[in-house]
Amino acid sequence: MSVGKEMPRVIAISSGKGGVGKTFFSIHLAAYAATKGHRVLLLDADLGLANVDVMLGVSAKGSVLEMVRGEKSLPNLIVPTKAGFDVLPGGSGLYELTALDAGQQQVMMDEMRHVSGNYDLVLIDVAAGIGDNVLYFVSASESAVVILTPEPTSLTDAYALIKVLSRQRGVNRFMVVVNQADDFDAQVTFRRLLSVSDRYLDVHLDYVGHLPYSPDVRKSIQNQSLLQDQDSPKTRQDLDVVLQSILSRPRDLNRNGGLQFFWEHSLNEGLQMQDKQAGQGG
């Protein structure tokens, strides 16, 4: 990281199930940072089933796994896209990289510190669940982004997915977005969710929003495009106001895990490297 620059905002987009929009909203999210002048790198970090890429239409020039195995280098890998942001596909059908060991996640953010310095926001889009990788992505992250859907089911995984970052990883701040649901459904989904994790959780849920079912969703998705202002202005309006949202939110500099510890231990190195120098000078 270059010295004197302020750390990468890091947000981590998860859920508790899949099928809900996760990937959707993480991809949108860094095409509409990258049109407010944002340096954005999306990392997908589903990692064994990656599917940034194919959502994007995007050829992947390898994998995670030969990042980690030492094989090849971050920058090597980052693909650029025609919205303006970058890639870092998470590579699919690769069953070794459905849990990183420590080894492994320590090589990533090694080589997440070397490229740090070339962004100004970096989105994890994290596997649905509660597993291994989920839990030190959403950890590393200075901010948790949690999307559900009406669905009990939905509801129910969303609230287990809060209570385990919360417990066992310390992650007490979550953005919450309700996805396929009009405003009064969603305002009743959030309710429940922060009613169950008001009595039994310590934890602050902040609401930023919702995204009415829409038809046109599906069909940028299976064209592997982004949904296009022209095409569904309404819903595109929609989704503008939540990633707004999102990206208006004040940062948490308060947290200080993985990524983020890592970066502004080394912004302090530097700084403190750069008045030592300064002062041998004088």
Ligand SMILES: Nc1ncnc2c1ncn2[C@@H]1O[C@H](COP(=O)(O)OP(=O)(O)OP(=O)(O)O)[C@@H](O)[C@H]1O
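In this text, rigid core is short for the largest set of C-alphas that superpose within 1.5 Å between two forms. Numbering follows the first chain given and starts at 1. Please read these numbers as outputs of a predicted model, since none were measured by experiment. First, how it differs from the form predicted in complex with the ligand.
After superposing the rigid core, the C-alpha of Glu71 moves by 2 Å or more between the two forms.
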Contents of the next structure:
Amino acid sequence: MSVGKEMPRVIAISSGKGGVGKTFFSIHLAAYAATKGHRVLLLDADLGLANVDVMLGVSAKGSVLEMVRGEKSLPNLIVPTKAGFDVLPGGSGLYELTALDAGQQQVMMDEMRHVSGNYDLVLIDVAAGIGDNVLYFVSASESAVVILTPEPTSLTDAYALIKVLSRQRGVNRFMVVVNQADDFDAQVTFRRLLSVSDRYLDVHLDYVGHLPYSPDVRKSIQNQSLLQDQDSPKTRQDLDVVLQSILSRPRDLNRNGGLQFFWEHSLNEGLQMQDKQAGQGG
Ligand SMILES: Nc1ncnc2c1ncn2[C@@H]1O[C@H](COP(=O)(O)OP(=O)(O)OP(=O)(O)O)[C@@H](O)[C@H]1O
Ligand SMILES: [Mg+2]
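Return the form predicted in complex with the ligand of this protein as a structure block, the form predicted alone having already been given.
What follows is the whole complex; the chain from before opens it.
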């Protein structure tokens, strides 16, 4: 099955608090979708430590900065993986996109437009928190996944992220995954998030599932490998349920046109940021 006739579906994987499992979910969602016949590009828009390139053992072949200078083209920065999907690694500097000027962003958009026909699903592993580039990538995506754990700080940070995205960026639909929790704790956690969100925000939260804590996850990350069915059948099965549930959610083409919106949005925002900077006297 292949989604999207024209524009790839763009899903951002985000979280308020760091270290909750964004990168783990991103790479497994990418690999899972690839096995289902999707042509997947995973963008690493985080400047963290244990990120996509480390987890997959791939490294950047150049940077977005070299690309906007015309020294490298985007297809040369994209790295194929053994798991059947492509990656734009974190070391490529994608997370710095909001710092590029409008002209540089335009070059990036043009390059992206050239490769977008090669994919029907684009996943963005964004940084934790509510930084400019997080808001930028999430609001430019067709759908947003928010990951949290039952920890109180993770819950309040997830709420803060949803609040800023909805009030400042007009994002009002979120898929929610509770990680490192059994079914009961996950339901309780989601209901807490839902009750405070319903009370103060105009948002729709869609619970897509949970993944229990499992040493298998740590082991697979340590081995820089994907979680294998034969090594950890139960965890793998639980994970697949969540991944399938994310993929089977209907597309949200009303919100924007997916990737096309992403690029136009990027450009507009670049111009707005420049205006703002000019207004602030540099
Ligand atoms: N279900 C789980 N069971 C056990 N450990 C887990 C689980 N999910 C994630 N972890 C552990 O949590 C750590 C953080 O995961 P990951 O790097 O995917 O989080 P992240 O949200 O991308 O972090 P960052 O915000 O730093 O980018 C991993 O090292 C992994 O071992
Ligand atoms: Mg990460």
